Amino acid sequence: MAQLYYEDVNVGDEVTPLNKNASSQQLVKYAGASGDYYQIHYDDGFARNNGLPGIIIHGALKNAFLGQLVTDWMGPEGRLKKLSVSYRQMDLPNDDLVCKGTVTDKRVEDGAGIVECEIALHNGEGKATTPGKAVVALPMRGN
């Protein structure tokens, strides 16, 4: 993985985009590590009887793919300060999930280069279903 550095950013820059697909088999092992066993997560007949289309994909696993985003985005010296999501919608399993983000601010604070993000994950349809913001620490070239 490449590092990045905080001199190479600039308002404006997109992060890097990642997509993903959770399925069915994803969200019953992630309910198993997370404790998460709500039965909207993988009783497709509960999650209708509950008004849903479906199983969904838990908010904690969304919020997990977008610290992922980031965390690959920033490389291994970086560092995730801040990380906040708004979940806006559900997603369903197998749909091609992407995440994305832009840079919106950065600035040196204490030493620091500091470089602020908005984030969201993308249903397949390209609606931003959980949006939020990251604050990271990237190394700067010369420290």
Contents of the next structure:
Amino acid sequence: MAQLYYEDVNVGDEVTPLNKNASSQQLVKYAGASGDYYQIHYDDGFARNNGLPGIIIHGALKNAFLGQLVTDWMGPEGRLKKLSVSYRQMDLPNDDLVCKGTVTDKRVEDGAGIVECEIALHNGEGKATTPGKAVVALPMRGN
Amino acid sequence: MPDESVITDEMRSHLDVESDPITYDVEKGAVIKFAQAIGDSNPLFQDDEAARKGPYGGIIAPPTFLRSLIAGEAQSEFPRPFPNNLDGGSEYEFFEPVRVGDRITVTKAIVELSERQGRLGTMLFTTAETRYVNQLGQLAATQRTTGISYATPEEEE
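Just the form predicted on its own so far, so send over the form predicted together with its partner chain.
Below: every chain and molecule of the assembly, starting with the one above.
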């Protein structure tokens, strides 16, 4: 994995996008791994009886995708400090999702290279269903 | 539209009351299974060899792994005023890495109540904070989650 350095990041830079497509199998795996067994994520009849179009992706799984967007981008020496997301719209399995982000601020704080990003998960129609923010500390060259 | 608040004294009595603490061992198998479930192949989260040479000297958990360390039940059930509930969002703050072998103690409390008129009628926003403390007594992370409780079914928008 490539390492990103504070000096190489500028406001307006793009966070390397991350493509995801959650199958129903992935939702079951996530249910098991996370302990979230709410049936709207794997039982189609249950989901429909709850007024949903079918099973939907766990909000927390979308949160995990956005976490990966940031941890992949910042590299192993980066530290994720904050990760926030808003669930604005549900997302469905088998949709081509894209996690994206943009650098909005950078500053040195107590000797650490702090970088802030606006991030969002977009659905197959390009709509940002799950916007959020991330703050990371990046290593500085020469340290 | 009623003028009075849906937030009752009984609801307010839940503020800052922590759930009974639960302590979890961060097991390697569980961390790897979580990384695989979210489709994240980062070696720091699953490859012993590579992680040992990395900045943490071993496997760490992906940031949102903490979600799987579920807090205990609240000491008494929060009286939700409406039948419909939505997950509004999440805000993590990370202070210490979570390593395989850590023991993480989890507590959760409602920290904020607010209400708003919106497209779903009167909505109650319940913000809870979950605290994750490691075996050294360090606050490893916090997560704030916002639940939205509302009266009007969404299809009637």
